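Let's start with one chain on its own, the form predicted on its own, as structure tokens.
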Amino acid sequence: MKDWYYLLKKLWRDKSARIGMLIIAVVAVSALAAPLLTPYEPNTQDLSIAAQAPSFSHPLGTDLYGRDLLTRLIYGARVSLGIGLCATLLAVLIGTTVGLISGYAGGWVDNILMRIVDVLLGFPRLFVILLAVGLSTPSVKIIILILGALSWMEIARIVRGEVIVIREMLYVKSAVALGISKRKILLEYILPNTTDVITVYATLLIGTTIIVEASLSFLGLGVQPPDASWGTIINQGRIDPINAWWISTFAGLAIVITVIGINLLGDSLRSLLNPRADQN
């Protein structure tokens, strides 16, 4: 706990990290406190005010069905951030497990697992995601499973590389000589020393996952209407991009600003936890 406190303290001193954390905090708090921040419901339609430009009563305007755009963006943050976080956690779980086993076992186990990773990396990820989602019934759970199941390969490679280095260190060799079980060595001696690189990559992966989810929803393969998602809002805005410019514009800005905040935090974490990466 103390280590995390000092880490947050160092991050706060970094300007980029501070901006990133503030952006993420504003988006996350807005998503969690959505009912307190807006008097409107995200799916309630009022065609009498359809495609209304930004005004005092509707600061970001309304969409083509008369729904308050700010409300839909706030509720859409719940979906986009939720999918990004859950899919990333699933990818980290799979990738870390494969990387630990591959790096520690070595030999034929390592060869088989890494060849599987190579094959999966050889396919265009977005195409495979589109195919997988298109063959299933789009839902939030399905999207999380597909994105997580197709995003773990890079993490596996990174963790494997760290494990190969760590397993040769004296304290690990001493644990092996003492007859400590492989499971305990992996979980208590090796895994804690890979959390830095996992944390950095996972932070950056969240931003990528949010963009992929928005792309799927824009194409009609992600979150389905009338549920609010940043991608579905952009998709609606393309129907009349000139006269209702605010629909796609503000949804796109929400994605851009959120991903920038996540990437700023991720880059600062990388510089802080792995300073050698910036020197290479």
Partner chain sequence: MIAYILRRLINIVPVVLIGLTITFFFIHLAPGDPTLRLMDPSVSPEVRQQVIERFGLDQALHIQYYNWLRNVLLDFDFGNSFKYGHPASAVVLDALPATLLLTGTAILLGLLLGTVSGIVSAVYQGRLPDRLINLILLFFYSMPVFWLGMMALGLFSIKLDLLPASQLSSIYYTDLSPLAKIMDVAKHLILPVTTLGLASAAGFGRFIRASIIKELNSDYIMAARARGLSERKIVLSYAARNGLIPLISLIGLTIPVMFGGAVVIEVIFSLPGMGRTMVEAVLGRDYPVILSASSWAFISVVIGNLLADIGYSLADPRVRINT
Second form
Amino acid sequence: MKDWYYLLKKLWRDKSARIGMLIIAVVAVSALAAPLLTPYEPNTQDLSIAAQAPSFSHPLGTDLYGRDLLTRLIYGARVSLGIGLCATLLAVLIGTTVGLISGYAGGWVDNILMRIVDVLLGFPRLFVILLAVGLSTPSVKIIILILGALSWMEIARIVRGEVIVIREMLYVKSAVALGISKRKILLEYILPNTTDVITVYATLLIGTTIIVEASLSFLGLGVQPPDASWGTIINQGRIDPINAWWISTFAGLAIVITVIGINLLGDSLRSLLNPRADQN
Amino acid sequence: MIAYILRRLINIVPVVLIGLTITFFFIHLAPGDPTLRLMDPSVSPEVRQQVIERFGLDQALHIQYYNWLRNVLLDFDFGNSFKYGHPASAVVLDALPATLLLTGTAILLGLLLGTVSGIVSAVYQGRLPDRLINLILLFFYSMPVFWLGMMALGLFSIKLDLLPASQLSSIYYTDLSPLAKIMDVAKHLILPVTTLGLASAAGFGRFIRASIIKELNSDYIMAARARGLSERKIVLSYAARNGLIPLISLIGLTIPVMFGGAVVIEVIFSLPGMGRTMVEAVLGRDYPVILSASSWAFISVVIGNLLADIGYSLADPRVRINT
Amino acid sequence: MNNRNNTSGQPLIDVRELTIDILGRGSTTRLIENLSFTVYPGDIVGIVGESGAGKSLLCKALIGLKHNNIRLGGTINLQKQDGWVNNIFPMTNRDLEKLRGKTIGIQFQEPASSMNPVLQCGRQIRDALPAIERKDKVIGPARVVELLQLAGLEEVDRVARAYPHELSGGMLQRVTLACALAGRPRVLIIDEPTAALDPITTYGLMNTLDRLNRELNLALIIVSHDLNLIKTWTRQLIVMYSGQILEQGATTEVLVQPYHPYTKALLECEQALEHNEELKPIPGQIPSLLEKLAGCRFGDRCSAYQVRCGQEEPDLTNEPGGRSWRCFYPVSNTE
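Give me the form predicted together with the partner chain now, not the form predicted on its own.
Complete assembly follows, chain above in first position.
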């Protein structure tokens, strides 16, 4: 707990990390407090005010069905951030498990697991995700599952690399010599020392996942109406990009700003936690 | 060296086959009946049955797989497209050049912009040019490429009407002289290539900056300075030269990413490429086309990685390929 | 310093009150304090000091090189081919480039890490040549061969074509020596020549350096923690401790009759090692550079410690004949 406090304090002193955290906080809080922030319903259509340009009562305008765009974006943040977070969590879970096992077991287990990682990394990711999502019945749960199940490979590699280094350290060797169980060594001696790299990578992965999900929804393969992620909203704006330019523009800006925030935080985390940056 | 390349090329086959097998079972087990997407729902059950039989969809899955695998291995035949009727390989091959042209030029543009900005940024580390470049790169790095494409399309093609909005060539393309043909395609490619190029430049630039800064801080640079080498020579033929070597393997890793980017770009700019073919095939459950397109995607990626490894060994004398 | 062997004319490098600070977050650490010394043509100066006390930073500072977190103070004056340079520190990098390698050459301690790993050795030596020679298609390669021979290498062509990782540590050391000699410097700084080498290879290298000193009248500044090496190969000696000069003078004089208790203790350690006797370690630890106490730096570890030593810091006492020391109670010089 104290570690986290210390880390936050250090991050707060770093200007770009501070900006990043502020952006993320604003987006996250408005996603959580969505009903309190807006008087409008995200999915109630009113064609009489369809496609209105930004105005005082609708600061970002209305969409083609007369729904308040700002409201849609705030509720969309729940979907986009939610998918980004959950899919990343899933990827971290799978990747860490595979990496721990692969790095600690070594031998043929390591060999097989890393071959699988190689093959999976060799495929064009968006292509495969597209295939998987396109061929299933799209729902938020399925999207999270697919994104998570196809994004864990780098984490597995990084964790494995760390484990191989940590495994050789004296305190782990002495723990082995003392006869402490493998499970305990993995979970209490090795895992805690890999959290730094995982934190860095997971942070950046949230941003990537938000963009991938947006691409899917943009292609009509992701979140289906009336629910909407930011990608879905951009897709709806495509119908009339000139007269209703604000729809896609603002929805896109929501993504850009959020992901910039995440990347700013991730970059700072990397230079704070992981001096061996940019290992491939 | 040649033996090594041959061995690597042979290794491609199992990787692609594993990928295709997974894809095969995945699409056949996934929900969604191809006949329902292909035909009018009001068509009589008898006709539907006929179609199913013609495509062999009534057989047990392992028999379908066996037949499919045999045809693929022996004739590189993926069967006929459900939608178009002619061979799926032909449908995909028709779409391949557009995608290769798009991704190839975009990677070149991305490398050019990324290298220049990365070097400038590293040399001015911490000062104004570096901060400015960093900010711009971060912006493009954090941006969904399809949104950038849409914005560019809306502004330059629709609003300002400066550049064509879709397709790879004009309708009157066949009547043009060879030079005009090239100009025509180039004009159609400006927006998609710039969009995809800027997106990849952001990744390259950030990578190159970090890589060159690492080199600039290393002992051999200090030693070269101590010998009185000019700063220009130190940056260009020492730090940049060494710092750009890891880029070769990054290019290999970028190829799959570029394929993903090409999908959305082709959809936005209605380019007749693999990505768009793939999206349509997925939505229409056109199994042969999906599998054929996947095989090409897998093959290009594996070959890209092979080229990266060879390039790496040529650029860095410490890495020698064991033949 | 008057009693030197082949001293002639003006000094080549004149260091005046050099300070080196490491800038940290909110705190600065002084690594080198008010260091002054002069090197004349043909001198061989040894600087001996404990490990990790900024010897490498000192070597770099002598040619105006530093990392971003380092601040240099004082002045360094240089003799260049066509005149005298007053203080190199305010100079621009572009002007310094013209001095580096040409007036002062430097050989860093790890030969492997001071060569670019992806360029052939010959190419890197050629890069270090003055522009006119480097660009000439005939003179360039010829000079590379000449330099490699000068550095004591055989199989010159093979070495020139080799990449750094293909050569042994000893050969690489000589390749870096060839690089350092490329600009025809009159002073050569050698940072810790023993760092990466076994004793026999070190001996060979020192022999080559000694030959260069005699044949080209090349002045050498050898920086090391190895007193034995300094004793064997240098003529002038500077003993440093905690960033200060504690004793200075002709090597033979200082080591035969050390004035400073620290030098004496160092010498005893060295002799014990040589005769396989029981080691008499200097008690205590090197003082932390962060918390500087009043009085003599060596104070609490000194065998001759008196009350005064803990209260005020001794100044450098200079004796005619070039010897100086920083001690209130010098060992065998009691008045």
